[in-house]
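What follows is one chain in structure tokens, specifically the form predicted alone.
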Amino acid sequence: MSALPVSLPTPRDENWKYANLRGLARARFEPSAPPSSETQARVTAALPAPLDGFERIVLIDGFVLGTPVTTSPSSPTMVNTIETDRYFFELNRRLRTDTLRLDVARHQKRAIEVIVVSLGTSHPAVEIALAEGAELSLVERHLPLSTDAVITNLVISAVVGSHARLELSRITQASSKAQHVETIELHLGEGSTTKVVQLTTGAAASRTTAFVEHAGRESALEWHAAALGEGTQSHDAYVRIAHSAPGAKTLQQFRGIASGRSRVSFNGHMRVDATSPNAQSDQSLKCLLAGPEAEADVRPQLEIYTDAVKASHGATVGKLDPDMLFYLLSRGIPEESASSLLKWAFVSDVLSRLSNPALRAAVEHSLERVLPGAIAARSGT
């Protein structure tokens, strides 16, 4: 096991300059205690209706309820990471008390819903292995069932085999006092297809650190993410994607909204190695400032070592369109609802990527608190 870095990352570390780790700096990290039968019953009673056609697995403070799904796959190797980027990954490996292992056999299909609940300080871990031609639709939902200052340090590792398909829908809706940090690893095999759709709301502070390697030729990745900040929340993400094989393709999209005094940040690092001729990389990073003291930071990075590449990137930070706002107000829509409707339209590029209609409807309903009146206004326009 690798040595744990001496201290937490800080804003002085390049990939962490926008992350808010103040709450974690004061935390005491230790293994979680198993949930009692009373806790399990209370959590089970509070769960949303299951998705049709999906197996459901529940994790409470990192413990997998019931029997793990299958045997353990091999974990992928992180790509060109530095010590500080590995801090929470190594912390999770040292303190995790259970591991959810998902294995899909050759040319088999599975649909799994994973519900993650944190009631204290937890280190949930999910390891995924897709054999050749396998398909997995995985819905991962984090539910705010505690109002305490909980801490979640999540690790997801996935090996996507040749010509396999992974669809990962990630819905993180944490309580207002929560601290959420996660490390994601994806290892993509030849001809594989991976789609990640991620929505982050709630939490006093959240941080996503992701490492993706296109290890096999003609692998394809779509990464669609949205973050909605309010109050004094901070949502930060660093996603590093390495194109290491011929014909690798990436489409990356981020939409962030910072309201109140919140801060939303996204750092997308695309690397195209000399071993990846004819690679394609497309980035679109956009943030919306919806508060006088809000802050947004988007940073597209391209690191290219071959001439045979198609690469494009765009990054913008702006405010609500005053002409569109005036138009909606002129149609009799209240100002708060009109503002919410414009915000809704801004993140709909990401929400529309959720392929499961029931999940998409549940997410839209849950956003009514963050974007009040948007659904009603949309129906009436």
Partner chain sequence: MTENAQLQDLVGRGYQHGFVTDIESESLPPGLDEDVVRAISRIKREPAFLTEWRLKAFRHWLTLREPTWAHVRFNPVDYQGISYYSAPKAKTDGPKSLDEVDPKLLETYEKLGVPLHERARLAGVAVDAVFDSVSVATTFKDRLEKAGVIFCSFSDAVQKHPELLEQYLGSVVPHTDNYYACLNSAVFSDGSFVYIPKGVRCPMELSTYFRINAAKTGQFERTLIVADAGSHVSYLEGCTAPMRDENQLHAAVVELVAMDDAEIKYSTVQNWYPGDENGVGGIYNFVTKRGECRGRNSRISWTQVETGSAITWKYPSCVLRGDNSVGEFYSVALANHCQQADTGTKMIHVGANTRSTIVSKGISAGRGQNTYRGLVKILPTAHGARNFTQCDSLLMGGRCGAHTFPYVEVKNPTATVEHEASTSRISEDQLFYCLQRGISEEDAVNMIVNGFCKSVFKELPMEFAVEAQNLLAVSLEGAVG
Contents of the next structure:
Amino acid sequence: MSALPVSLPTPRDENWKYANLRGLARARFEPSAPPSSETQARVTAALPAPLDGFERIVLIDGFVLGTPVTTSPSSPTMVNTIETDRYFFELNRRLRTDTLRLDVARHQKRAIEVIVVSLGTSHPAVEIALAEGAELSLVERHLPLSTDAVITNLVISAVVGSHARLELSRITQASSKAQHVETIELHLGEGSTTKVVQLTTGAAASRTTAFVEHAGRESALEWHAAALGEGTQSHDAYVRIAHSAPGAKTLQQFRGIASGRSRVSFNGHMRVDATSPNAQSDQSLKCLLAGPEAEADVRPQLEIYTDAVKASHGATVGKLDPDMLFYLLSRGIPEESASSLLKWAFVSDVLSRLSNPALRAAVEHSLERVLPGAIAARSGT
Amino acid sequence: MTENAQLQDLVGRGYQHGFVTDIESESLPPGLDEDVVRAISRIKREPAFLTEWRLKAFRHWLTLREPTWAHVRFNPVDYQGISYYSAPKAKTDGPKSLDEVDPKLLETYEKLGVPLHERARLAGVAVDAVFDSVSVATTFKDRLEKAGVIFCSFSDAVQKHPELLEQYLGSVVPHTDNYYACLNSAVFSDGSFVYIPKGVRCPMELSTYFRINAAKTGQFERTLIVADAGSHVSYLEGCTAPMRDENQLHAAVVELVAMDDAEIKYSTVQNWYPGDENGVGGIYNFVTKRGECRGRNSRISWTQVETGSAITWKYPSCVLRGDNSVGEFYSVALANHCQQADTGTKMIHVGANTRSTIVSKGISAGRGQNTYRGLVKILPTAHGARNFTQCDSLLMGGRCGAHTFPYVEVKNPTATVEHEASTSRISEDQLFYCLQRGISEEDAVNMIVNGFCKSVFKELPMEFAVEAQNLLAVSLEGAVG
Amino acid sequence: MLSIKDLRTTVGNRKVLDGLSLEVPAGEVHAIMGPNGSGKSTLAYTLAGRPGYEVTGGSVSYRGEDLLALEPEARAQRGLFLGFQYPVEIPGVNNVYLLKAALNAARKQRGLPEVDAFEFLTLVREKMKIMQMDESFLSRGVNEGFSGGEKKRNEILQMLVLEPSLALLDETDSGLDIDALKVVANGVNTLRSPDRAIVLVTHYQRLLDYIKPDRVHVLARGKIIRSGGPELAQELEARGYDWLLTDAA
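Swap state to the form predicted together with the partner chain from the form predicted alone:
Once more the chain from above appears, this time first in line as the rest of the complex follows.
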């Protein structure tokens, strides 16, 4: 393996201040071995019910099962990024085995579900290319099949062509010892529409690094993310969105709940260049602290180089609203259910953006463990 | 009015405090080493502890590098090219009465609108005037002494109250704090010292007026304000400098200490020379200001109107150590032409039920770059802490920038932190509404901008608020096109 | 007072006024009525000089001057007042301050000295009484946090203080309950005089029960398609606009 251009980020690096990389600092990164046929069979048996109307592709330790792939990574499109921020992306490029390539031709529609399974150390890579007017609904689900301290270093790159539509629903769940780190890059073409909905739970530590560029005029992006931390987990995200073309629009919201001694952080950096007049940027970052030693860190950042702009950003960190809690208690709902219900309502801002009802139901069901009693309280049973 | 006519108007009027006072001064030759540090200490006849403190700071400074994280770009400072001490030649030694002050200096302050003659001064404001490296006059000393208030130049305090200095100096901003504060600790020349004894409400507003005059000098003043238990003081600070092509360094340190139930209100109208419209010249304003609410129920409030300087690097902060203590930061920062401002605050919540409020209004025009940078940190001990931050930016013209870089770090689940930010240009609807009422575009813009800043201006003492509004209008000239 | 000939205005790329002509002599009150989207507000904004309302043809003479050649603030200083349909909120700018600045700008244009602060406040208080406005209004920001009705009263108050020669009132009656409507109408009526003209832009006949117009005009498809006396408003109330539109087509 050729030497990486930069070294592992540390908390001294501006955009890694809140990331917990201790587990990764000790790791040995090597290309993973292909899964045996027994492993493949075990994984296949554990797969969840398929989503109606979706093609399904399974990745085990970065290997794509039974689908055409390219093995040579294509060139990265990231612009203006700090070298350190690209560390894991570069690592993935050097160590990835397969690249899952998803193309949608002009004015074609596809719906694809990608299941990602990590059993050791893996570097899964997905490249998406939407031609003009193409539509892709992509569901990405991570299955925590191993209880070992697995390491996943995922890369997703997407080029969204002019007037194309991308909906990316990302459900990342990992086992409690897992280290999860991912880099997402999106290149948005003229008049395109992109919606990302992301739910992060599980893992000892997770980190999302995302670079989005509004490259074409009038491109629109919605970014809805939620993270739930328990125990000593750490969930950190850095999302940098550059508005480089006129009329670019971004709506971003983050809802984080830190329980126990966990740490949830979100660093949302919006940049509006002088080349992007009439840009609009809305950001709402909210964190709930639900544990005595929990910690939340938010950074609603704005960097603006044109006066033809409308940007409004808000961030809050706090506890559950005692008035709301009391209201529910006074209606006879037990305290644990009441607080779960309020937390549920809090993340619903994000979950309600999942447009596939079956997926949403599955996700809500999976949250029952983290928010006990919420579903029951909600349905009144 | 056409853009051209406005520009001409601007050049015609522009910075109004840019004159140079022709006065004989005594300066150390440019350059910085331990001997220079010792020389400053010797000139000031300082006790050994202070000389040692300076040397410790200097040695530490040698190990530091200039910070690069701020959103500003500027030519490197040649620290060996600066004279670290410059003072108008005194006719007599020792403490001066106003009658002994050089008439040229008195005239300078008259021109700046800060008459030092007590009888000419509006009642209720005592002034300490700092000219380059030294304090030239402090007014109303007698009346303040009667109340038990110590208000004097830092040099006087060194001679008369060394025990207070030894106790408090560097206790909020240690000599190792940051590059510029560390440099200041080594070479600071003068500044103001205020001590308000227990239970005393300072009978008048105190103010310091800073003036850089000499060329190729830096100004490194140090202000220390101690409000003992149950006391109250309001302090104002104003700054100007001549127009010069070179960039001059101003690296000040302000330390505030508020004991139980004490209250300090610190207001600044900063109007250092901002450089010309092409970015030539202007002051580099690298200032460390920090207050510590050491006692229970104490309160420290920073209000700043930053219209000057080529580069502003300044984060007046509060460490809220005492339970129920309150920190406030109200700021208007303007960056016009080629000015760059990176300013904001840090609110560190340590004690229980501590509260902080941040209101920041940034205005960017021309090619100006205005950055709000703020940290709200709630430590695990700060039960029930609250912060509210409102951070708004106004952009005027297509070549300026407005940036907001907040850090919110919360480690106590009973805390509540709210941050709101907005960025936009002046609303065309508002502008047209004013025009339709017959108000000229320039007046309408000033009116709307002043309205935008109102929640900060109302925190300023009355005379300062009026000055701030006028200053904003002058600084914005040429920004409308 | 006001003479509009063949006025054509585009907004964005849309032609809105398409050859509109109108004469309003001094001393008269004219009502301009018409269906939604017919160009009523565009006429008001064009006369006031709002940016984005581009005149592509025709002429407007106001007290013998070429109105269209004047900047918006110059038009106002010469006595043209627009009562906004949606008065703008300007946070932090005091109501009284704006009003005083506006009055002084007009006085300066006429070569008069600035108004004395005490006299001014007396004047405002007197007009506030007519508009039945609360003392607290004096300390509030321009339209900041006002209800719809308060904003409209504030518009008329400004008009009473500024005493314009030509008042254009754009849907001043919309969003008012009957009591507020009477107050607003009373305010407008106090301003009627032989050397002033008032143009009411309105959707409904209701306001005209309280402010008797001398002439009523129907604006549709960017031009005046019918003019008449007060009885025209009654007829519109009874029959709607459709019969006129089919007539005109």
